[in-house]
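One chain comes next, on its own, written out as structure tokens in the form predicted on its own.
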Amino acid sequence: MKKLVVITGAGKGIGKALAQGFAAEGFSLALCSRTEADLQQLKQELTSAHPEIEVYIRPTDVSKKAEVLAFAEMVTEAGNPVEVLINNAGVFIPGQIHQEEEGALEKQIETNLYSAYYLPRALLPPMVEAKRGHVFNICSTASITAYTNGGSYCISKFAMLGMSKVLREEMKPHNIRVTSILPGATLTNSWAGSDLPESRFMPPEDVAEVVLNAYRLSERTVVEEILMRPQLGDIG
């Protein structure tokens, strides 16, 4: 039986890049997104391209705890072990704080944090039982760093770096790694429309390989965390 890489928010951008590579690996697949045509057209070309592999699909908005769970709920019952979870699902509503629209702080906490927090809860503890495994957050340079218009979106990523930093303590005992990536401006859909060349952005294929790189060390070895940003700085 193949281990399992659960992976959130992976029909586009960094997620199916993060599937694309651990599939390459020989890895089965559990995978999540918003959008069931997304996730559908992804598993043919994974099981095309890698027909000795198992790719699980679910339809989810993580913003919502009970599809989070259930999400959870598909993954356990598949009967793999999980060894690496990613909680990559995220949102970004730009705007300051004094005048962003109502509730965007509610919807990128739901989104960007508590599915990150409702899921390892529900697939850590065969993971702790097992004494192995790795859970990577991709989280963001928002998460150092504060900017205009960052707003809420930012008050999300601080948060979720300091749930990894705590997570990587509790786990340490357990023998699980936890990693928190933090990419600068990546060619995602975040980016759509900005009219910016693509030159200025990180490819999403960098982050995964990074991510992989990081889950290929010994297992007495653990990157707590990655700052990454493309070459010529972050986008203002």
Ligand code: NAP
Second form
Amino acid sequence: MKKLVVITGAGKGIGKALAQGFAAEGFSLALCSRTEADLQQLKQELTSAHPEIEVYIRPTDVSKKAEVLAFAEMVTEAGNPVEVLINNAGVFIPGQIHQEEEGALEKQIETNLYSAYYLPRALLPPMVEAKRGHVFNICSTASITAYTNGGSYCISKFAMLGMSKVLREEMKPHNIRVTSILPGATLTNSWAGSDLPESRFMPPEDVAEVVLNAYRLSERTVVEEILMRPQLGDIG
Ligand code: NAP
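Could you drop in the structure for the form predicted in complex with the ligand? We only have the form predicted on its own so far.
Once more the chain from above appears, this time first in line as the rest of the complex follows.
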């Protein structure tokens, strides 16, 4: 039975690039996002390119605890040992704290932070027992930078990095690696509507590549944080 890589928000963008990257390495995958058509299409693409792998999908709104737990149950029932868990699903609602729409804080905290708390809680126990695995948390440069148009997104991502650091400490004795990824502007749907040229953004495949590289290192080494930005710097 092939080892499993679990990815939230895998239908598009960085999550999709991660799924493609790990599939090419021969891992089976458990993927979720809200849009079932994206998941079906990706499953079809991955299983035709890599017929040896299994791809489990479940439409899931990770801002809802019950749905995160149902996704975790699907993963557990699949029976493959979880090798890598990637908390990637996230939503970016630009705005300022004093002006952003009502509920922006709750939506981004529930989607970006709580999901990345509930899923490891559900999936880590067997990994701890097996003393094996790697958790990646897709944070952001907004985890360490107070952007004026970042509003509650920054709040959620600062908190996510804090949580990721705590998990790293907790998992040390259990031989489970925890890595926080802090990407800057990456060309995905998050930037739909922007009129900036492609050259101002990193490709999502580069984020996937640094995750794969961090995973490939010896088990005696953990890359704790990766900060990556477009070559031309932050979008101001
Ligand atoms: P994206 O292209 O918009 O893709 C986000 C993925 O997450 C989609 O598959 C989306 O699918 C899914 N998703 C969104 N809300 C969800 C929910 N409530 N439940 C389940 N799935 C959900 O975004 P991205 O840019 O790849 O972002 C991925 C992660 O990277 C996020 O955590 C984001 O904060 C982080 N990040 C992005 C950038 C950037 O510049 N793009 C920079 C730093 C960090 P559905 O809509 O179908 O659910």
